[in-house]
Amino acid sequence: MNNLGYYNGKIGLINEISVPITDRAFYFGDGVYDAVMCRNNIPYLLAEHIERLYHNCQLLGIVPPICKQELSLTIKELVKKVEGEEKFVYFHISRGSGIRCHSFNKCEGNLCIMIKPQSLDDVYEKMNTVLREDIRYELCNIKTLNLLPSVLTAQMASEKNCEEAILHRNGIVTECSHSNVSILKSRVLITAPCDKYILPGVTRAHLIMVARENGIQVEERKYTTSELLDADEIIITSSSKMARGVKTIDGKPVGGKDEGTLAVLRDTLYINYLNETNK
């Protein structure tokens, strides 16, 4: 298959799969999602992403229709049906279905999966970005389907021929429209703490782990836009980006002062991805 859509057990091409308008994802964005890269039919770090998905379900009182193990097995079987060496796997669980009403009754959620051929970003290509005010709500630690503010900031970046929008709240850097952002200063990795304003990214967690394994000090603390602009390097992390440096913010050059430390972090994460998906 060129791509694959799955909804509560039904399988077909993405454009062939329909979702009933009673699904609460349709009119409330009432659900949580996650996504992984897949290479050689091996979904990378799948268990960690599923664990986060089910934790988010618990935080919002959503009842998953299947257990973690069943979801893992389902995804591992479905990726084999899609052509290509590298693929992007998206999956979400909505709260369930019912006639539109803001309040809800506890019911079993709906499971949606989409798989398409997609290559990992070129991790060696530094990114152009923009800096924007973070206009999102205060549940950013939960990977919900309510993504309109992120969509708008991502579009702003795209219209400036940039790949990401780095966000801040009153001068305090949070994350990006769909990635985490960290900085290097004097060979110290500085990254925003996991509070309600950022998503605890799986790749971010591995960046921290790799830094410590290589003797690089890590500080999980708030940092300012001034620190961002003055950083030796800026690193953006996500499942599809791994760890990529930043070369401009709003058209002005940034970083480029510690390519060696950036290379250690970037290359280790990328090699780990290749090794774990080469079995």
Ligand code: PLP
Second form
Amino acid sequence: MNNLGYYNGKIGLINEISVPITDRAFYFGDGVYDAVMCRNNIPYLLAEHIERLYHNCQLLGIVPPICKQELSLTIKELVKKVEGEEKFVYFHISRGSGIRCHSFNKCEGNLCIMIKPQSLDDVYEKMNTVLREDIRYELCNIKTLNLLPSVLTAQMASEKNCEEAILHRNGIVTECSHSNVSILKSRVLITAPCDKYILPGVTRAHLIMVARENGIQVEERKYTTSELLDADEIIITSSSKMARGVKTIDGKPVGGKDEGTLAVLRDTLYINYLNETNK
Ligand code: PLP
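Hand over the structure of the form predicted together with this ligand; the form predicted alone is what we had up.
Starting with the chain above, the whole complex follows.
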């Protein structure tokens, strides 16, 4: 198959799978999602992403229709049906179905999966970005389907021919529209703490791990837009980007002052991905 859509056990091409309009994902964005890269039919770091998805379900009182092990097996079987060496696997669990009503009864959620061919970003290509106000609400630690502010800020970046929007709240850097951001200063990796203003990214966690393994000090603390603009390097992380440097913010050159440390972090994350997804 060229791509695959799955909804509560139904399988077909993405464009052919239909979802009932009573699904709360449709009119409330009432659900949580996650996504992984997949290479050689090995979904990368799947267990960590499934763990986060079920933790998010628990935080919101959403009842998953299947257990973690079943979801893992389902995804591993489904990826084999789609052609291509590298794929992107998206999966979400909505709160379930019912006539539109804000409050809810606890019922089983609906599982939706989409798989499409997609290559990992070119990790060696530094990114052009914009800096924008973080207009999201206060549940950014939960990967919910409510992504309107992220959609709008991603569009602002795209209209400036940039790949990402770096976000700040009153001058404090949080994350990006669909990735985390960290900085290097004097060989210290500085990254926003895991609070309600950022998603605890799986790639961010691996970046921190790799930094410590390589003797690079890590500070999980709030940092300002001035520190961002003055950083030796800026690193954007996500499952589909891995770790990429930043070359401009709003058209002005940034970073480029510690290519060596950036290379250690970026290359180790990339090599780990290649090694773990070898046939
Ligand atoms: N932050 C936001 C807002 C995201 O949407 C994402 C990924 O989708 C990330 C961070 C990166 O998370 P991960 O590294 O787990 O892909």
